[in-house]
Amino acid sequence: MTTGSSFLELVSVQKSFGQTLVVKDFSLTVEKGEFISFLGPSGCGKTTLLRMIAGFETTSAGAIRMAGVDVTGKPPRERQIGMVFQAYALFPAMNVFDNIAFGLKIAKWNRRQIADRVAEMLSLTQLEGLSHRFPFELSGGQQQRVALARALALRPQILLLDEPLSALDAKIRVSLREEIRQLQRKLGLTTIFVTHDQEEALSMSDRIVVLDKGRAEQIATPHQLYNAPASPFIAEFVGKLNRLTMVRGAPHTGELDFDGLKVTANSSLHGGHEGARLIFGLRPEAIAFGEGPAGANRLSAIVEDVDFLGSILRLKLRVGNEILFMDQFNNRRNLIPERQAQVEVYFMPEDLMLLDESAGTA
C-alpha cells in the first residue's frame, strides 16, 4: 500500500430509493494502492455504495472524487474503473480472448495492441492456453479469473469487486482471494471489495469499513477492528464472541460479579455505581486451560460439548448458569476433554471488552 496520497474520496454521500434512505452521510478517504473492504450484513448498503463509486447509481447527496477530480455526475465510462461482479457477467457467446478484449475493442485499440494486452492479462491471471475456450467450458474459478482479466485490461484507476468469490466453493475461494490480493499488490491498484464474509475481509484488507443500516459503524485495520471494536454490533458481527452479564462491585475498583464468581476487569473500567449491570464481550481464544499468571481470572467449568473445526477445537463450557465458548488450537498430542469433565480455565482482565454499561441495576 502506498501511503500519504489521497486518491478516492467520498464526502457525505447519501442514497435514497423513494422514501428509504439506504446510505446515510457516508464519508471515506482511500489512499492510492489501498485495499478497502466494505463488510456488513445483507441490506446494509455496501453494494449500493460500490455502484455509486462506479457510476451505476447516482448519489442523492454528497460528492465522489477520484484523484482530485469530482466524478459525482460522470457516467461509468469516464471514471476509469474496472468492476468484477458476483455472477461473472461474461458473454456466453464469446471465448476467453474476446471476453477480455471486449473493452479494448470498444476503446478502439488496434489489433496488435489488443493481442498483446490480452496475452498479458492471460499470463497475469494464470489463464494461458485457455483463450479459445468458452465460459461454459471453464470452472467457476477460471470464469472469475476471466472477469478479473477483463476488468484489468483497460488499466483502470480503481478496481471494484462486488462479492466476486461468493459463488465459489470454499477451497477455491481461499486460493482465489490470495491470488487477487497478490495481484492487487503487484499492480499497486486501488481496490474496493464488497463482502459479507468476515474471514475474507480480515485476511485481504488494509482497512475494513463495517456498515450497518447504511452507516459506517467503524473504519479500521483488521487488527483494530477485531481487537478494539467500536460498538457492540461490531464486536458481535466480527468473529465469535461470548457475552457476559456482570454486576459492578465497589466503586473505583475493577471488581465484578459473574454469576456469583468474582472477576476483575482492567483499569479503564474502574468507577461507576455499585450494583450496575454491565455486558462484556470475551473472545473464545482469550480463554485457556490452567490457572494462568498472577492477576488472571480463574473459573471452574464443565465441558458441555466439543466441536472439531480442523485446526481449532471449540469447547462449550458451563460456568454456573452461564455458557462460554473457548477456542484452542488442535494439537494431536493434547488430550481432548471429555463431555461433562470438570476443567479449570482462565482469562486476563484486559481481554474483557465492555459492550454495554446501560443495562440498569441488578
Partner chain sequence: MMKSHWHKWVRDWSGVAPFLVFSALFLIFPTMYLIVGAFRDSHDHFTLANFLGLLAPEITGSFFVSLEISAVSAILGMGFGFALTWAIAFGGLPAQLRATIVTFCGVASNFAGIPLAFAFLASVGRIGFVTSGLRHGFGIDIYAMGFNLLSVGGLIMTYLYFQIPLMVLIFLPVLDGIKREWGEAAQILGANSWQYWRHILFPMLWPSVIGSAILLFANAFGAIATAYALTGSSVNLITLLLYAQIRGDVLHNENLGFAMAFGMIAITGISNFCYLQLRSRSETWLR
Given for the second form:
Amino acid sequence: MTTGSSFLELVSVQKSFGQTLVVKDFSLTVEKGEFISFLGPSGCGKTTLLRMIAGFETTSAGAIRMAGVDVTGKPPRERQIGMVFQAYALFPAMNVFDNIAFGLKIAKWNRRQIADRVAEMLSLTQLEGLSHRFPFELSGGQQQRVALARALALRPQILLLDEPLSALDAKIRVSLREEIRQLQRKLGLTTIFVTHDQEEALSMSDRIVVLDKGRAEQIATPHQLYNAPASPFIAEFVGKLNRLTMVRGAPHTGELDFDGLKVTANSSLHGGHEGARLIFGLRPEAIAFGEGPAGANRLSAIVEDVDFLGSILRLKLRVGNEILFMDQFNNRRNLIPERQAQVEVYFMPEDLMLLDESAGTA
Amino acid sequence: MAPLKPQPLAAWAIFGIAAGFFTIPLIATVIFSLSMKRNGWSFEAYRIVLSDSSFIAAFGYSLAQAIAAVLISTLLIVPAAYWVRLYLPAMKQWVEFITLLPLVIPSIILVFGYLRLYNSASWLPLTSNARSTDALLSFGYVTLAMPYLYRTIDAGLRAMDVRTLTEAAQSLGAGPLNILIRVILPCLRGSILNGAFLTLAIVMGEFTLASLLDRPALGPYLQLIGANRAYEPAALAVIAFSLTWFCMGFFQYFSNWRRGV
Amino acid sequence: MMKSHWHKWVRDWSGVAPFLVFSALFLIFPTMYLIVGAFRDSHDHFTLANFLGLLAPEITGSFFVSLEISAVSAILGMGFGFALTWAIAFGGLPAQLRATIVTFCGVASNFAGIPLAFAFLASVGRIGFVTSGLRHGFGIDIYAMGFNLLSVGGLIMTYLYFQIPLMVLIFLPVLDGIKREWGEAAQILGANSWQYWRHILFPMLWPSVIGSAILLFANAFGAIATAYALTGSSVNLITLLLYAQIRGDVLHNENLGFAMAFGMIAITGISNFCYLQLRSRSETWLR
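The form predicted together with the partner chain is what I want next, because the block you gave corresponds to the form predicted alone; please supply it.
Now the full complex is given, and it begins with the chain already shown.
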C-alpha cells in the first residue's frame, strides 16, 4: 500500500454477551485504502466485529484506533464511517435525493452544497435520473446503490459493508461487487466487507480475515488463503477440497501410501514417524489428465460421474476405494469422458497440503 | 443518546399509568359487586343476578342469536371468500368493500333502515311477528360480524393456497361443493372458530339492534337493570368482562392454532 | 358452446350470489332507503328541506357534542395509545408483559357497551367504590370538586377505556415494522435521537398516527350503548337523539331522522375514506 501507515487498528479486541465470548482477542491492522473482508460461517463473530468498528457494540476489552485516534468509546456518529446494510435500510418515506442528502442535512450543509454533492454521488453510483424515486419504486440493486451513495456522501474515513450483496439476485450481485470494488479503488477508500460468501471475498479483497468461533483463523491475501491455508478449517471453508488419508512410508524418502499406491509429497513434508496417518488436502483443479512432467504423482482412476458446470467440468473419480473430485476447464475441443471409463490422471507433489498430522498411526 | 435506545424508566412509568387506568375500574367493580350486604363482602349481587329468570332467558336468547349469527355468516362468507379467490377475482375488491361497510355504517343507522324497510306494511314485513324479527336480528348480527369474520376467513384461505388444493381435488374428480365441504372447510376450522368467538363477544352484549327491534336480548336486559339497581350491574359487568376475556382468549388461541396447522 | 358458457356463469356466481343478495337486503338497501329518504318530503317528493331541518339548534347541538366527544376521545386515545405502544415496542419492557398487554387490549377494545358503563359507575359514579373510598378514606369528594361521570368529560374518560387499546392494536404492527437498521443508518450519518424522530420516524409514522386517530373518531361517533347506559339522555349525543327519534319520532318529522342518518353516514364515511387513504400511503412506503 501507498504509505504503510496503519489506518485502522484493532488491538486485542474482545466482545462477550453475558457468559459467551463472541470475539476473542482479535487484532488487525488495516492500511489506508485497503479492502479487507471478514469471511466466516454465520455466528463466527464477523458481524459483531463490524458493529464494534461502527460503534453499535461496545468493546468488552481492547482498543480500536482510526487514523491514530482512539475511538473505542465514541458513539457511531463521531467515527466518520459510512455503512451499508444487508437489508438496504433506506429511509422509506424519503426519495433517493433525500436519502443521500440526509447526512449532509444533519451536518448543516447549505442547499447548494448538498445539491452538488448528491449529484456527484448519483453519477458515481450511476443513479442519474432516479433522484425523485422512492425506495419502494426501486429494484434491490438500485436500492443498494442508493445506500452506497448515502454512505459515501459524507466522505467517510472508512466504509463498512455488512453483507450488502446477499439480498440480491445472482447476476446483480456479481456486477455490483465489481462496481463496489472499482469505486473503492477510485476513491482510495479503506473498506471492511463482511460476507459469508467465499467467492465474493476472494474476488474483491486485498486481504481476507477468516473468522471461526470469534477468532481470526488466518489473515492473508486471497491467493495465499486459497493456496496456503493456515488450517484445515480454512482449507475446507475456502474453495472445494479433496481430503486424502495417507500413511507415511520410510522416513527421508517422502513417500506416502495412498490406498496401496505410492505417492510423493513436497520435500518439506519429509521425515516423521513411519506408519503415521496423515490427512492431506488436494484442490480439484490440481488434478489433470495425462502423465504430467517428471516427478508427478500418477494415478489410474475410474470416472464415476461427470458434472457439467458450464465453464468447468467436475469429475468424480474412483481411485481404489477413495473418491477424488477433479476440475477441468471446459473446452469444446476436449471430449467429455464417459462414465465408468478408465482414465490416467496426475498431480504434482507440491499441490498436496498437509491438513492433519495427528490422525493416529496405521 | 442512541436513536430508539430503550428508556425503561419512561416505559415503566407509562405502563404504570396505563395499568392504573385499566385495572382500577375492574378492581373497583369487583369490590363494588361484592359489597351489596352492609356487613361485609358477599356474592349476594351475583346470587340475585344468576337466579333472576329473566337474566337466564336473556342470556340464553343472546347466546342463541350468537350461534345463529355464526352459522349464517359461515354459510354466506366461506363460499363467497372462496369463490372470489378462485372464480371471480375481479369481484374480490367489491366483496371486500362490502364487508368493510358495517364498520362505516353505525349500527343505529342499520337498524333504522331495517325498521323502515321491513315494517309490517312493507313488501317483506319481517318486523310483523316475533319469529321473523328474531331472524332479522340474527341477520343484523351477521352484518355486524361480517368485517371480522370475512377478514379471518380470507386470511385462512390465503394461508392455505386454495388454488392448488382445489386443482388437486378436481384432479381426483371432486366437484365444487364437495371440495368446499370436504377440503376447504376442514382447513378453515381454526379461522371459523376464531371468528366465531369474536362474533360471540360482539353479539352477547349488543344493545342497539336488540333494543330497537324490541327483542329480549342481554343488552336491553342489562340496560334495564342498570337503570333500576345499584349493585347488580357491577356483578353483570364482571360477568360480561369475564365472558369477553374468555371469548378473546379462545380467539387468540385459535389464531395461533391456525398458524400452527 | 352457449350451454357451457351458461354453466360457467352459474358456477362462477353461485358461491358469491347468496352473500351478495344478503348484503343487498340487510346492508345496502336499508342504508340506501335512509339516504334516499333524506332527500324526500312526507309526500315522497324530492326536497332539500330536511337538511335545512338539521340546522335546528337541538340537532346541530347534538352533532357538535358527538363530534366533540369523538374527536377528544380519539385524540387522547391516540396520544396515550401511542405512548403505550411505544413503551411496549421500544421501551424495553419484558416480553411476557408485552404479550399480556396485547391480549388485554384485545379484550378491552371489545369490552364496550353497557357493561363498560356499569364498571365506571361502580368505580367513579356517585356511590362508586373509588368515589366513596376517596371521600371516606382521604376526605376528597371528587364530585364536590367538579367531577361528574355523567358528563361530556366523564363520557370521554369512559370511551378511552376502549379507544386506547384499539389504538395499541392498530399501531403496534406499525411500530413493529420499524427496522433497527434505520436507526443505525441515521446514527452513522450523524443524527441524534431527536433528529431521527424528526426527519425519519415522524414523516413515516404520521399517516398511520392520523389514520388511526380518524378510525378511533369514527368508532366513537357511532357508539351509543355506553353513553345511553351511563347518562341516559343527559348528554345530548346525535346517536341518542336518533335513538329517541326512532323510538318515538321526537322530532315530529320522519324524514328529518333520515337526514340525521345521512349526516352520520357522511361523517363516518369520510372518516373511513381518509383512514384508508392514509393507510395505503404508509403501506406503499413500507412495501
